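Take a look at this single chain, the form predicted alone, given in structure tokens.
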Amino acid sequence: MKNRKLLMIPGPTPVLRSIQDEMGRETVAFGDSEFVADFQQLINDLKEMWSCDGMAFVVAASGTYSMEMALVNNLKRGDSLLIVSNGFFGDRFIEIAKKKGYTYDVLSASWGHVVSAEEIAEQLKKKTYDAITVTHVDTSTGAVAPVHEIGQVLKNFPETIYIVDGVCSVAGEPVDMMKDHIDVLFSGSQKAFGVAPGLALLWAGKKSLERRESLPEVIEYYADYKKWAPVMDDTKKYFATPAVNMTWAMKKSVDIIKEEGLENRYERHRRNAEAMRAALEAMGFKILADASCRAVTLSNPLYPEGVDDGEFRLELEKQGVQVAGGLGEYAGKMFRIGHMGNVDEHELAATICAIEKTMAKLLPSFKVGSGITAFLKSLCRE
């Protein structure tokens, strides 16, 4: 019999059985009543959760899609963007102020660090820029961005959006739009939050909606904020016809993560982490992230001498367990792991296991043990 195969990606990740039942339900009219009420309670919920004195977006979409959300609601061609990048995904901000004709000038960190508030204080000091975006967890890195402390800085520039890219961080990473000072918020379903791939979160702060107000017409239809903004106001409205399912499969996570609490969702990710990431260094795998700035939500571990990337992934697929494979200069150098959303301390160990037959199939002189006694013994000291 094979091996049931675990998700251990950076996204999609893991979804419980009670959010696909809720996918799987009967499909009704967006205009149902019971939906109506369940997707009104969602968007309150979103933004009570994270402290959004504007307004949530819940879209039928990407994560990428939120990115692009996020600008065309807040720049107009020839505005001024800061790019703040630790990574792949920080620089994909750079592809899309192409296109859209902003003018923008980046920040950017190696890979593995992040770009410290201090050095974007001494940037906004030099010129006046209209918005910055921040990736609060790159997942080609691994690394998080300082976003709190960032947002103190940005308190001292008033006339600059806040945008923060949490695709890899909202419902893993303490993050909370008030206290961080930021304006634009997004994220996607299917990461830490544990739904499928399929919706594109964003929260817009007041901020930020009086930003668009101000723009002229905006040449987007589908991601216009005033296009959303009545139905989000008011879920009976119609603009675009709402995923239904995956809306009540989003609400039954966020009932989810409201049982757990915030504040322990936050802590068992940090718990579980640093458990991982003891087992990954006792097997001889080095974390790509430096040790001042490693995410919660995901790890990307450079293989040892003589582990080949193509058959480790494959092995480890093999014994039941899907890892991602590097990006950038780093692809064939690590594999990156995920452990966010629901994932619990069983799937951990048990991808650890698997991890630990493939390298012993892979490195005759593997010490099989040294990482599950490192995880239980990081799990142990808690």
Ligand SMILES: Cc1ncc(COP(=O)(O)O)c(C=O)c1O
Contents of the next structure:
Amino acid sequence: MKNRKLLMIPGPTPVLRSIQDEMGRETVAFGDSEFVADFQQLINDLKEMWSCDGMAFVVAASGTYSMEMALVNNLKRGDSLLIVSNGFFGDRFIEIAKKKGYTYDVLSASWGHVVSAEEIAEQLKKKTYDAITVTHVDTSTGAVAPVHEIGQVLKNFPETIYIVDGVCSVAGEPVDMMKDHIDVLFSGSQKAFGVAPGLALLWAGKKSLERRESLPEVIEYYADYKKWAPVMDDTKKYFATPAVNMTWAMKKSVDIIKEEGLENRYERHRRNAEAMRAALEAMGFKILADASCRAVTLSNPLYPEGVDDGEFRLELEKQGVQVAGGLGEYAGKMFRIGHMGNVDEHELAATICAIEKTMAKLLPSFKVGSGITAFLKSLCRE
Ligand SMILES: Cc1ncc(COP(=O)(O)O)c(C=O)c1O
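Other form of same protein, the form predicted together with the ligand, not the form predicted alone:
First the chain shown before, then all remaining chains and molecules of the complex.
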């Protein structure tokens, strides 16, 4: 008998049976009274849990769509954007900015590091920007940006809309729109929420909604706040067909988070990340992200000498665990492993054991048991 496949890539993450069951429910009309109430409850919960004083949007799309939605509702052609990029997904804003005709500057960090709040403050003193984008956790590097400190800087620049890409952070990494002074936060269903891919989530604070009002017509039809706002205000209304079953799955995920408690969830992510990294380091991997800025949602381990990426990931998959490859210049040099969402300690332990078996096959000198021992020691020390 083959092992079950463990989905340990940094999104999509494993989906709990109770969430899958919501996806498997009989589909109803989007005007169905039970669905309308569930959808409204989801919107209200999302706003409350991430302290949004404006509006939360739940739309059928992926995270990239929320990047676009965030930009087009806050900037018009020619407006100025400061892009803070700590990796591959930060750079994606450059591509979008080019297409949209914004003027933009980029502050970037070398992979594994992050642009500091002080560097951002310096740049904002030199020039006025209509908006700034910061990728909270760049999935290409596993580094976490200091969104809270950046928010404190932005308090002094009220003309600049603060946009945070939380695709690989929200529901795992602490973030709060009020405390962190964020105007637009967005995410996707498939990472720390532990839902299948398919929903884009975006929180627009009051300042961002006001910015939208001040813009001329937004040419993007599906991405316009104004098209969706009446629906998110009153989920009986129609603009475009909501993803009924995915919305239910998302509501289930949020119910699970409420039951766990956000602070407990953050603490669980921190504890598991620490234990996973202790295991990876004990097995001979080096973590790409600098120790000062390691995200809790994923790790990006660099291979030790003598381990081939293709062979490693193929063998690991045979052992029943899927991880993702490195991006950019780290392709072939590292892999990426998620430890976010509803992944539990059993799954992490099984993953480490599969990595141990894989390493034992590829590296004759590998000491079996080193990873799982470090993992257990880390968890038992807590
Ligand atoms: C930080 C970040 N932003 C944006 C995206 C794009 O999201 P999607 O692939 O759902 O379009 C990703 C995807 O991994 C991501 O990690």
